[in-house]
Partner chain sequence: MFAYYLDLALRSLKRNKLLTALMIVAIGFGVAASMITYSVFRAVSGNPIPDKSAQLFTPQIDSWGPQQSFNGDGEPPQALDYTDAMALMHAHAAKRQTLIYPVQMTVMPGGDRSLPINAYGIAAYGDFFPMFEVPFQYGRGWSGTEDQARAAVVVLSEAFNRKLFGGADSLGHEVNLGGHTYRVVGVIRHWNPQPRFYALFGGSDFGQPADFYMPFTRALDLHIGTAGNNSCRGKQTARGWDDYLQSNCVWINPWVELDTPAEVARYRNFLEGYAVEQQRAGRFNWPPNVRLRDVTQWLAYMHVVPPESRIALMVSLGFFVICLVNTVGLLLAKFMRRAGEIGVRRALGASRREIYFQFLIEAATVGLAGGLLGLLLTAVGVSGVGLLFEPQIARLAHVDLSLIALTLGVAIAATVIAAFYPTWRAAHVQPAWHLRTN
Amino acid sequence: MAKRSLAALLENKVRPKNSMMELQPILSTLRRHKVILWLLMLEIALICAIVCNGVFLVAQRMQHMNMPSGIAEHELVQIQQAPIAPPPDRYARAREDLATLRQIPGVLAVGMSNQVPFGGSSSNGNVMLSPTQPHQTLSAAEYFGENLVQTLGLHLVAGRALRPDEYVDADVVIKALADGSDKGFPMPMLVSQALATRLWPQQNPLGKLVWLTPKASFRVVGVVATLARANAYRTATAQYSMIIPLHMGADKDQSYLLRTRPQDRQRVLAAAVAALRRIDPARVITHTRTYDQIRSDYFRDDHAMAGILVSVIAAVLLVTGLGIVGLASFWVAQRRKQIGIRRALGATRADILHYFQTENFLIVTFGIVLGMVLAYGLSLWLMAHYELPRLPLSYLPIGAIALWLIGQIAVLGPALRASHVPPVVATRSV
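This sequence as a structure, only the one chain, the form predicted on its own:
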């Protein structure tokens, strides 16, 4: 019988039970590389803090971009004009324009408004629950114009819509207030559900009075489910809106809104522009767009910021993964003889693989624990300087899971190379 090599004899030895899965050898090895260990842990901690807060900021942006407007977004088109000077007969011109637009085939409803949700330029009023209170209760968007409930596709949850006979020319109201008169008040108005809940929690808002000035009072006759503000920057107040029955003239602050079927929007928009120019060839039309374009323009910066944050998160995770790969490769190269001895004593390839994965898991875990503290501290700093909400604790596991996965994937390549170190390496210096 031929003699068997020493490597073959050693490879067939039975390894001690669970010897490779004990933590003591791993911890002992890590204690001999304290500087490298702490540097890697600090890197992981910083990345954990960045990832947790970055994911939270992306979620905040997404929540803001998905904010409901309350209107029939895919059925609306807008035509906005900018006359050189308000014509003296602007009310008559507005009525003529609206009557002409209603005759266009495919138009379901036509309205006129001083603003649209997420339109950017906003008209807001200071709401008071008493004409004598020294400070406003809150600020809410003021929507002026005709036929807005039907045109915007708003959903009434209580009360009724405004009637045509309840509308008043804006100049009449402005003159009365300038003269210090409260004639014609209280006027009817619609409010959003969010505004009604904020002003009269657990009460029926119908019939309630609010004041926009000490003389200008309004009685709530209807409540719409949702109607976002034109400048909905703050989520908490984005749905505070009112609809006031004022006739607005054909001036620069008004836009015509047409509701039609989604597939007819471009055709109706072109026909509407042509019809308006036939009435007044000298009119200057500044914007002709679908509401989808309005919303897209408003949230463009949010889309860009979310994209930047996602790129930063991906970049820092990639850098972390590369750092782990580099360190693990260095340690494998430094421990080739040690690995060979372990193989000779009976360790299988799976044992070597598990050893390096367990070692990396411990390092990443230590870094994550420190990183969660840094993540919360970073959140407090962002709250103080950028008025952001506090980081929910539920986002901390997101960063931990991401780093654990990155760590295990990154160490897999070097660990596989280590598992292929042959037992004969242990005998080369003998």
The other form holds:
Amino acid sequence: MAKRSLAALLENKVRPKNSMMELQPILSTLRRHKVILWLLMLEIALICAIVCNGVFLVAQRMQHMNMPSGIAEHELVQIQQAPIAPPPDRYARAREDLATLRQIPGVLAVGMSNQVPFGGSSSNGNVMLSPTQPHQTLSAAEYFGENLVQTLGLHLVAGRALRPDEYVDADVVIKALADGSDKGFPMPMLVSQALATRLWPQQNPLGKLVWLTPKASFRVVGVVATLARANAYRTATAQYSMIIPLHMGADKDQSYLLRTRPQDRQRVLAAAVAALRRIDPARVITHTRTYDQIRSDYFRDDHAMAGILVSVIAAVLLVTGLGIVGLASFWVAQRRKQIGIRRALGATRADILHYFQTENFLIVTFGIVLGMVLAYGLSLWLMAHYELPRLPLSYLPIGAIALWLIGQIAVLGPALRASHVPPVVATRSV
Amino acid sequence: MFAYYLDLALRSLKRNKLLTALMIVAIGFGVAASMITYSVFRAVSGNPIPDKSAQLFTPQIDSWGPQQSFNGDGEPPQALDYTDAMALMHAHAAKRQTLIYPVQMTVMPGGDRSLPINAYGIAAYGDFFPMFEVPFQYGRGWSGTEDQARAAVVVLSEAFNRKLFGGADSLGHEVNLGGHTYRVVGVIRHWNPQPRFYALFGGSDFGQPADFYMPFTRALDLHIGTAGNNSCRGKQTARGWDDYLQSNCVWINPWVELDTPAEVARYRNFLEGYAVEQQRAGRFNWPPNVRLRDVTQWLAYMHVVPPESRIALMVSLGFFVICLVNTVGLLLAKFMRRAGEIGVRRALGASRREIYFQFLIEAATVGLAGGLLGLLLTAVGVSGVGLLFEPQIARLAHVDLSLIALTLGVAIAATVIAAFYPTWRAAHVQPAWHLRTN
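Okay, that's the form predicted on its own, but what's the structure of the form predicted together with its partner chain?
Next comes the full complex, this chain leading.
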């Protein structure tokens, strides 16, 4: 009877303290295991820094890789060729080739271009807003070629597309410019929305003039929503594009573009190569590819980077989780006797479980605090060396939640094992 | 004694399989991630011509003026225009010198080939071959006299010779390139320094070797334009080939060989002097702005190493550090659990030194196992690099003897270093204390 009331007394004394006051014994235990505590904190802090920045780098790559091209990507194929010797009339050859390609069953539109978005090899012009300007305003992609709006599937948001009668042979323009004449200028042109907004913010771009050389002026007759450059190095300038109505003629720097339904692409590509060979059996076809291939080739390094980062982050989290399991198991094994004594003094299984969970939470929290500072420092260093934007602050709480979760999951097993230590352990000598 | 400690280590590692496995996995993952990214980094950042990189220089001359510089940074263009390039050749101020530009030509049908094929080549002066130490399988390069004579000669790559002549000695045979015949004077053995430092302006930094090499002078005679980059400034007035040559368009990669610091200084003076002369003649309206960079400086200036590979390497190294911190914790747990055993050994006369030795051997065993796992993962990873990086870069990353040694060495060394603190703790166990409680 007396014994029972003693137990009840003990229980009552311990119980109310449990919920709030458990931090005190945890902290004093941690103070006695400084090295393990510091190791765990350091590990959590490093993970916090690397994972926050790593996830941010991946997000950056994804954003870059998803850069819009503005064209009907899944419906396009490209054929590039190199004539052995220049044909007698390259304009006539291009017309003949295009007419033949148009006849291929399944072809919806045929065009020709000196470059394609993300194609790598680019042609750019220096844009000026007045003919006497000493320096260029900016550099923008110059798209030359046939039937580009329809073939690429560009979306016209203002004005009109280029008319067939507005096209001029490139040689005529080059000769006029070499003679110092401005005959035939201003020529009509299309610009991308991004370029129009940059050159004439808040104004209607239709009818505006730009100069690519002091003599060569162009009047904006239409605006396309999006058309990316062939070499989109920087996101800020990646969408500055112009379309100019020049016939370029057949040569190695031009390529034929065919629009077709996605499922017909391979068949159309094979038929097109065969048709071109029929016209001139001696020609060399240097490249045939679908637009999807062009895009994936261009972003291959970004893809590689994202792949490596994602695998490293996954491995970091796995290794850490396992590391916490290992250390917590060790800790539980070391303290079996203390756990037994606590159980004998009336602590419930839940109390023991919560003890280890709280301890883990505290350690991870200390680590996160240190880790945020590290993460931010690393971000500043990356900014200084690699033209990366600053780590958005929103990544820090997300990183913290992820680490708390991993810590809790990892400690659950050892903590459950600890809660199953029977009180009788207290009476045994090791 | 070593064998005994090894035996003890293996017994100890077997006793707690979970902790042992965790340490091995951590080290294996960490070392593999670092080695995979390192193999890529090594591939792209290597010195393409180690024994001569300090003797080969590329001169740059500002023919555009400071206002028109490439990135607005006041640096001269990354290649030369025709006027400056020819002036450097004629001055002959260096021991060896060459101009280079990439060309693309069609090889006409011949022999048992019925279809024409596309080929990529290099147009250069004959000094190209000795300067860049190009190895020959058959024949030789061409001489200065043949440069002067604008001779129709060609040097083929080993692979291209196999394609055209089945790999036979083709010296003296004729090849039809773009409608003109050329006599084969040499076939080079496989030669493809990476990155392709000698022709960075015009073409990919990492790529296949050229199919053929032809005299620069001959290529100019035939009006063969560059297959690489061409960059111009200001008003475009070029109407024909001659106008194009006189224009400010830059497209030629120049290289000179200078053996001593004195020669380098002399050449630098010569470049300055040339620019001053051009300014005086009224061709340049700006003070001389010239550069003379050697191979290493040139690769750094052209940012040839993709920043991706460097960031990936750093992230992986960070990961490795985390794995090591993890290992320190686990080793500490493992060693301290054996305080009793250590106490007994110490009481029986083992010195601290011996305790150190025993536990470091145990750590090294873990490191070796981790290294072996890491090696396996590295081999898998490196073969998977092709799925991620450009094929040109992926081809360069490979597992070789030095990578294997490095993987194992790093794993063992890092684990032993990580084990120092836990071992120190183990060696300082108080025998009396542990014996008493037991």
